[in-house]
Structures are given as C-alpha cells and as structure tokens.
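The chain below stands alone and is given in structure tokens; this is the form predicted on its own.
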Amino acid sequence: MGTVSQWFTDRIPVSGDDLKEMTNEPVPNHLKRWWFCLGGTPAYLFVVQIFTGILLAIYYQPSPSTAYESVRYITEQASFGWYIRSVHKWAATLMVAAVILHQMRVYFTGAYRKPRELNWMIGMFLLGCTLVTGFTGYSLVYEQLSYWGATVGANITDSVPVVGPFLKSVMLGGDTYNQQTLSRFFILHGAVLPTTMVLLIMTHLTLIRLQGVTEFEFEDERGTEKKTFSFFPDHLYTEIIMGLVLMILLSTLACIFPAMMGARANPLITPEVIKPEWYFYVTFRWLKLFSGTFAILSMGFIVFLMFIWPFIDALFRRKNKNSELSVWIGIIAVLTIIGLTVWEASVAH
C-alpha cells in the first residue's frame, strides 16, 4: 500500500493535509440551521435529475411517433421504470421549489449585496435553467396537455418584441410544431441546459469559496468566542441528513403519487384548459389579466429588475444606510406570486 500511495504522491503531489486545508474552510454558525443550507439541497437533487435521467434515455425515443409510446413502456413494463421515473419527477418539482425558497433566503437575508452581486446573478440564471428544464422535461411525455403547453409556451415567445419569432422558430425547429420539435426540446434538456448549469454551479460555488459565506449572527451566538465550525466533517453531516432526508421524501413520493400517463397529444384537439407546471401558475395567471404585448414587456421587465436588485437595493441603502425597502418590496412581491398562484391553481383544469 505504501507504494501504491507513493505512486500517486509522485504524480499528484497534493498530501491529505493540503486536502483538508483546501476543503475544511471555517463555517459560520448560522449554517447550523438548516434553513440556511437550502443551497446544497437543489445541488443534490441536479445529481439525482441527472443520474436517473440517463436511466430515462436510454428507453425514451424523441419524436412524435414513438415518444408517448417509450414513456409508456417506462412506465408500464421497464423493471422499476416507474420508479425512476416518479422520482424524476418529484426530484424536479422539489428542485424548482429548493431553487426559490434559496433565492428567497439569499434575498431576505441581504446575502446579495457588495460583493456579491455577480452570484446573485449567476443564481437567478441557475433559477431561469431551472424553469426552463421543467417545461422541456414536461413537453417530452407528449401527452395532450404537455403539447398544447408546449404550443402555448412556443406562441408566447412568439409574442416578445423583435426576437420572439426567432427564439420560436428555434425552438420548434419551425413556425408551428413538428417532426423535429421534441428531439430539440431532448437535446435542451437533457444536454445543453444541464451542461449550462453545471458551468454555473461550478462558477457560483468557486465565487462562494473566494468571497466566502455570507456571516450573520444570531442571539444565541452573541458572546460565544467560537463564531465557526468546521465544514469537514461538522457541516458535511449537516448536508448529508438533508441528501438522506430527501432520497427518503422521494421515494415516499414515487410510490404514493407515482407519474401517471395522460391522455396522448392530439394536435386536432384543443383541451377546453390548459394546465401548466405550477411553477407556471402566475405566468399563466398573469397572461390572463394583461394583454399579450403588456403582459411579455411587465413580465420581461420585472425579471430584468430582479437580475439587477442588488444595484437598485445599493441605491437605497446609498440614501438611507438602513434602509429595508427592499424588504418590504420583497413581502410584496411574495404575497403577490403566492396569491397569482393560488388564483390560477383554483381554477379547474
């Protein structure tokens, strides 16, 4: 064994020690609760979407003649194909909700400001590949709801000023759905949008490891001399509980609401209502209270404002030092999506 370990110190010379120095960093207290390591939480559920989303490919066949019909054989007949598949599934919408309550946290805590700012705006791109992962994801079953959603999504891309018709037609592959459209919505979500936030991922965490985390300090920590504890291997159980905590929440999910299959798309057929994801509840709700040139341009307009927060809550604070505008600005804005989403969900679908 000594000259195995030999062998590799030769070529590469980084000792245990130096391993522990580069990964054990000093943790502030707060991480202790777990509320604060809602980061890690969508981190593990992308490996999990990964891991059983190549089990996935290997039977799903992306064209219009033979997709319903592959999902239907993994739901149906592969051995534990709808396990996997069910836990894809709840992965997927427990990794949009982890994704959100982050941002939420990162926004309610001030975590975003000086110097922080560019990894608020890699998260809100991690958060925007989120929500586009899970609408390509849900357009591949090729049920009639996924692909009148589909439709509706590709039409109101449609609609956005001077790129909408492109952005549709590449997204199609076409100015309506066609023969080459689920094989692009294939390649985005399981290639291109995957690999985009494993950049971002890797990129967020590098800025977090320089800047280091965000410190804050609680009651019950003033006048304790240690503020830190260390990330190995204090924290990383921490993270771990979560991961088990979770792979247990998914399986209880996979098999008491296990992913059902629909009626299949009938391109004929318009369904009375089309029911979105319900990460895309206000979206929908918003589309309906506004015209469609109002509805894109407010939409476009308040995402580009939560890309750029960090700046404007700088302004805020530059004429008043303790100024929570942006506190109550962000209640407003969580009240409002909460209430836009209730509305749409109670509508019958």
Contents of the next structure:
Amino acid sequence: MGTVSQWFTDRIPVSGDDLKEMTNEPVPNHLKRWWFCLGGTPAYLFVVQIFTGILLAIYYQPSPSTAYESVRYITEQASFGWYIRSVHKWAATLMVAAVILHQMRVYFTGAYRKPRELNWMIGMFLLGCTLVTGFTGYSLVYEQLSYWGATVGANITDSVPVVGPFLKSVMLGGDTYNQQTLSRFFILHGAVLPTTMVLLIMTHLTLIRLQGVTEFEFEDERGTEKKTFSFFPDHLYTEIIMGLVLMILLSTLACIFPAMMGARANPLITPEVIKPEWYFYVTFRWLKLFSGTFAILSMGFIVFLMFIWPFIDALFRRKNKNSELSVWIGIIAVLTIIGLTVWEASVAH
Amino acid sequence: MGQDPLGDDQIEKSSERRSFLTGATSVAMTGGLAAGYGTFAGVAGRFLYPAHPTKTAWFFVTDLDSMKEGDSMAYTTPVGATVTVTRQGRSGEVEDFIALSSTCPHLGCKVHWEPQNDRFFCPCHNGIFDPTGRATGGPPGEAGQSLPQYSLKVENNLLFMEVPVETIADSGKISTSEKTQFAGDPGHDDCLNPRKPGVA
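The form predicted in complex with its partner chain is what I need now, so please give it after the form predicted on its own.
Every component of the complex follows; first up is the chain already shown.
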C-alpha cells in the first residue's frame, strides 16, 4: 500500500493535505438553505446533458435525409432510446429554468456587486450559451418546428442591421436552409457550445473560489458563532442529494411526458402556428410587438443592459448607498417577462 | 453539571445511537447512489447495444390488372411514409413494378412520377431521379442521394409491399394536406420563403 501511494506521490507531487486545503473551502452557513443550490443544479444538469448527449450522438445522423429517421430510430427502436432522449430533453428544459432561477437569486441578493461583476458577466455568457444550445438542440430533430424554427431564427438574424445577412448565411451555410445547415447546428450544439460552456463554467467556479461565496446573514442566524461549515463532506452531501432528487425528477418526467416525434419537416408546408420552446416566448412576443429592426435592436440593448448591470447598480448606489432601485427594476423586469411569456403561451398568433 | 438532565450512562447510549444512525444513513446513501446511477449505467449500456431490427409486414397494394404500364400510384404506409408505386412493364411479374419512397433525400419534399418525362421529379429544387430512383439531377443528383426502394411481391395477381409497421411518429399528419399543397407547384426556391402568413 505504502509503495503504491509513494509511486503516485513521486509522479504527482501533491500531498493529500495540500489537496484538502485547496478544495475544502469553508462554505457560508446560508448555503444550508436549499434555494442557494440553484447554481449547482444547472451544473449537475449540464453533466447529465453531456452524458445523454454523447449517447444520442452515437445514433444521430445530421443530414436532412437521415436526421428525422435517426431520431425516430432512437425514440422507437434503440433500447431505452426514448428514455435517454426524454431525459436529455427534460434536463435541457430544467437547465434553462434553473439558470434563470439562479440568475434571479444572484440578482435579488445583490451577489453580483463588487468584486463579483466579472462573474455576473460570465454568467450572462453562460445564459446565452444555454439558450442557443437549446435552440440548436430542437433544430436537430428535423420536425416541422425544427425546420421552421430555424428558418424564422435565420430571418430574425437577417434583420440585424449591417451584419445580419452575413450572420444569417454563416448560420445556415447559404442563403436559405440547405443540406449544410443541419451539420452546422449539430457541431454548434454538440461541440462548440459545450466546450465553450465547460471553459466558462470552470472560470465561473474559479472566480467563486477566489472571491468566496457572498456571505449573507439572515435574521434567525444573527449571533450564531460559527458562520461556515466545511465543503467536505457537508456541502458535498447536499449536492449529492440534489443530484439524486433531480435524477428522480428527470426520470419521472421522461416516463410521464416522453419526447415524441412531431411531423417531419416539410419545406413546402408552412405550419399555421409556429412556436419556439417556452424560454423563447418572451423574445418571440417582443418581436411580434415591434417591427423588425427596432425589435432586434431594443432586444440587443436590453441584453446589453443586463450584461453591464453590476456597473449600473454601482451608479445607483454611488448616489444613495442603500438604494433599492435595482430590486424594484428587477421585480418589474421579472413581472414583464412572466407577463409576455404567459401572453405568448395563451394566444395562437 | 448538576443541571445536566443526562447521566454519563445516557450520554454514552445517545452517542452510540448517533454513530449507529450515521453508519446506517451512510450505508443507505451509498446503496441508493449505487442503485440509482447503476441502473442508469445499465440503461446506457443497453442503449449502446444494437437494437432489434425494424418490424416489417407485407401489405396489399393493388391488383395487377388495375395498373397499366406507365401508371403510378401514391401509397401511404401504416407508419405514414409515402411511397410511389410505378408499373414499368407488362410481363405480369413483380419485375414490372418499382416502389420508391416519395420523400426527397435533399430536404424532404414530396417527389412525384412524371410519365411524360419518364422520371421522378421534386418540385422544391428541381431534383430529378431516373425510373429506378437513382438521382440524376438537381441537388440530390449532385450529392448522389437516391430514393430508397421498398420490396415488392406478386401473389395471385395481387401486389404486396414490405413496409415497417412500428412507429409512434406523427409523420402521417403531413400527407393529408400535402397533395393540395404541391399540385401545380412549379418548383422553385420560393417554397423556402418563410414570409408567409402565420409565421412571424
């Protein structure tokens, strides 16, 4: 035993104690509250996505003539294929939801303030990556929603001033949807975006470790002496339990609402009603409310404001140190987003 | 210490009980993790193992006398795939007939038989296929993608086709409205123009 561990110590010159020192970060007490695990939730779901995604990629064939048939094969013929695909689909949905909730938690607790502005911005990139991965994901199935969703997406891109037409042809690999389009979406969905997200998540976590988790103190905790608990094993247990609960939730959803096959994509038939996934309802409603270029530019401006929000908040707080303006703006924004989503969900056009 | 409600004896019992509970929960948790993720690993392994072949069945198509040489008919399989059956000879044998998928391998538009030109034609991007389904022009010609063929047999002067019978796919939905949509369509890129009513 001793010789084996010596063999490894000679080659990997890190002692167990060093490793423990490096990783066993004291965790603030407030993380015992479950709703502070919302950052770990998308991270766990991301791992589920990588795992199920690799499995699905084994059977998936990214070309218009074979894509639909290969997804049908996965869903109907491959053993447990329906389960793997349904878990992948539900984990995507839950991941978007968890990322949004995590962002709301960070926003309303002001955890993005100095010195954590950069981590907020990395988080915004991760939100963007998550949404684009979702979009390219359902484009791969090559059902009606995939084809027309991608076509509508390309037209939205087209209406961006100056660079729009260029971006559109890069996205589609041509002027219109063609045989090269699906492989582009596949590479984006299965290689480019996941790799980018792994790098961003690593930076996100490194910055959290370097800065430490924002410390909060709640009314009922005031006066308690020990403000932290240890990462190993206490917080790890919390995360493991979260993982198991999520796995049960995903399996239940996959069994009750499995991913089905829609009508095969048909370039000749424009569907009467086309709707993206629920997380794009806000954008979709916004685009319907305003005309093309204005809608795009205003949407871009709002995203830009979200991106630099830590600095805007700092301006508010320079004027008034206890300014709660950000919280009120946040409440209005959340209500608007919910309102537009419900509106889009409840009408046909 | 006089105020302590627990005697030494009770403290010892309580700590014994605690260590037993800690041990039991650890075992339960490890077991739960192993069972949960183990099952998932099993499912993943089974998924990778090649699946059983598609279930197929022979379906009646038509009687031989009702199709003359040069005739073609549209056939929708039970799972919703559309097939064009064409008669290209008059021997009365199965060799007279050919059954080809009418889904264009390019972007999935519907291909139809043109007896006057002796070819299959896709109106979306002018895809052309010869009578055996081999792509000869348009985007499928360039990519060398031919139309998939179905097996046929003749029994008692009746024509049968072997088709897959298992699906939960909703692909049958398209074929109902498809005919009206592509009748008279000249075949041009405008069909890809999404700026139609109903799409924002």
